[in-house]
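A lone chain, given as structure tokens: the form predicted alone.
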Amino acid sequence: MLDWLQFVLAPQVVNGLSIGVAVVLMALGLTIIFGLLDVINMAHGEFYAIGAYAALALIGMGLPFWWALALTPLLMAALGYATERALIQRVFNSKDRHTLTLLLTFGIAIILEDILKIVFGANPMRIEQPISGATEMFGLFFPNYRLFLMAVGAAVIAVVWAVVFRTRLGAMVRAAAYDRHMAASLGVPVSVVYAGTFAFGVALAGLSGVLLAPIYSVFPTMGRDFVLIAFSVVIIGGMGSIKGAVIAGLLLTQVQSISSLYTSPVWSDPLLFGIMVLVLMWRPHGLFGRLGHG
């Protein structure tokens, strides 16, 4: 029992851990959106994708992998900041928003993964690892960049809920997602704000890309898997909540992780999606509360 819990089931906790927290940057990224926008970003997987073909660009330049995971979020944040400005703005104050604004997204996803296609080809490419060799704890051997992974994501969630809950510009966002219009008669610059929003969780998408790009491999269409399991973080965890996409994030990776150990691959996406479903059974909004009403 002792053998299997060390060599079997602990081995696959680390990695659910490690893969869970990117996924919860992600997840963060498209609960933030939500929350303070009410857009549901269907593009939000393509621009994950975009995060790692950009650091592969980068590194094809001759920067090294580090400069690649500091420059690729700022890139992505400018993308997203002149999407929301050309496009997103454009329809938000219709009556149809909530239609326009899904079907606008869809649309941007579409076109930006056909752009990665024409760009760099359909074949998949490779980032190699950045830290090599593994570290030995418990009497087990983990990947050294596993382990890295989930340092820096976890510190990345920290600053985020910092920023969300402890800063006067956390303040700021969640009355602009409260009520939009009682912040903006206070001062609140709503526009602005919005489009930064919208830029900062298209940046967290771009960051999971760069991270998990050495671990998986690199090509146009792999923001759909992603982007179904974010998307299933954010409905269980309750649309606009970072809590509940941190615990949803960290549980369904960890499901998936362990559940590979008895069943099929192919029963991954059910199991998840029925996870899903009796969650909504029971709680019809998600585990946890909308970001405006934290």
Contents of the next structure:
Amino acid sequence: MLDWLQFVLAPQVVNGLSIGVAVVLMALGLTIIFGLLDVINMAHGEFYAIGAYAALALIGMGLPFWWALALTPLLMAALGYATERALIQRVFNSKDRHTLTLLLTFGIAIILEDILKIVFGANPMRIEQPISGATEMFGLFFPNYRLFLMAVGAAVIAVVWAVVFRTRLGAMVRAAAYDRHMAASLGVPVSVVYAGTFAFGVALAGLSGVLLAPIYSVFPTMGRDFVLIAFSVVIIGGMGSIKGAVIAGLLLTQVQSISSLYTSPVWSDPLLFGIMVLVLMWRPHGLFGRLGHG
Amino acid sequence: MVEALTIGRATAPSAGTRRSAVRALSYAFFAMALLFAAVAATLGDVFFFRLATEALIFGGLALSVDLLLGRTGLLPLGQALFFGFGAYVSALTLKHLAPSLPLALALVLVSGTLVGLVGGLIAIRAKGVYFALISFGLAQVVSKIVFNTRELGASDGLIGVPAPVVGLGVASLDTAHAPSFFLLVLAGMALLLALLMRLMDTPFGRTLDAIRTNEQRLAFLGFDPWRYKLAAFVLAADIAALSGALYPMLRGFVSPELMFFQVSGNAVINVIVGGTGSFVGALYGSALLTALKSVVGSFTAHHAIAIGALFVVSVIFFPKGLIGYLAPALERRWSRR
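Okay, that's the form predicted alone, but what's the structure of the form predicted together with the partner chain?
What follows is the entire complex, opening with the chain shown before.
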């Protein structure tokens, strides 16, 4: 029993945690964009893929991985800002904002995925692991890069939480989400806040792309399956809830990781979506509330 | 009256001239399809017949999306679930029971109703974007299950589905013969379109319009929106499943890709580009995008970028779609005379 805990369960839990923090970063971007803008960003997976490719390109230009890690979120934020300003803002004030923005980001996803195929080709590529080796803990060896991933992820999640709930900027963002007209009349530059929020969400997607690139291979459709997990995390946690995204993200990736001990990993997706459907049947709005609402 | 969800609706229920404009555009669609068939048959072509038949079949799926999106105000992101389900049931029937079209359609109708009922009971609970995402999630679950089930051919799907011969009283029609099958599918879609347009003139259709416009007010008037939404969902599931049932006869195989999100997404694109709420717009959209894919696809493998760009442009600038712009133009021309 103790052996089983140490040699079977523990490695799975750590693996699940390292994927979990990346999923949470993705889900945070999605949930912030929804919580504030009411936009279901169907292109989030493609932004994740672009993040991975941007890192690949920067490293290909001779920059070290650490530069790519720092630069990619900035580039992605610029891309996100431009996308919001050029496209999403055009349907933002429509009566069918929900549906139109969902459809629009779906169209953007199709275009971005094809652009990636044209620029980088359809074949998978790899990024060298920037941190090699493993650390021994409790008689087990954990890859250093995965430990690093968990640390960075946890730090980013903490920073995002602190910015949203503990700073003046975060208060403005929450105010704009709660009542945009009232916020605007109090001097919050609502349209800049909206574009900035979208950019921030996209940057988080790009960041998880860079962080996971050394673990998985990089290919144009890499965002598809990953974003499905992020979507179920956001739905289960409650669209727009940061707390929900973190809790549901860590729980779901643990379910995925531990269930693979008992069943073939091909069943993990049906399992996750099954859980999502069950949660939605029980609580149609997810487990926790909205960003601007408590 | 406040219109809560309009996504560029092509028809106003009360406008008689608008309806006749849509009807004229429907006739025009089938006239063009027959013209195409005449030209293609003269040239002895098979490839374009098959392509056009595929456009019609996916047009049927788009019709089911339009019933939910354009009329009931529900955006389904997983309608391919029912399409693929119909295709699998049809393929299994043709392959293992009997190569009979009526039998396949009957079994698809019965099982499609049951599956639609189960899916509807789950999905109808949610509203707005949550409905969209739950329908998306359901399709993901089922497509992954099919993808992983060896008895259903797993990722390879089912191959070698026989094309049945349909007895039509005095004559018989071979679905393996491309022009014959095209005409059969065309007749089927004409019937489906006529039924749907007729249905929208009934109290049931009016109630669906009312749900889209203001569900809460409908409830205050003493109607139970849930029941009507469920009925619309099951009906849409049947339409999608019956359209899917024709697919294995065309291609001779079915694969789990038929249930994937791309198929659901394409159906939504067809509806938006063609014009929501008009039904015939779904068929126009499907024909237009299949043609575009084939033309652009002959130059480059990256036709998705053209489709995506067309879709983005139409969402931003032409949310009423093709029919939403053609029908009022036709109407104006008539009223000027």
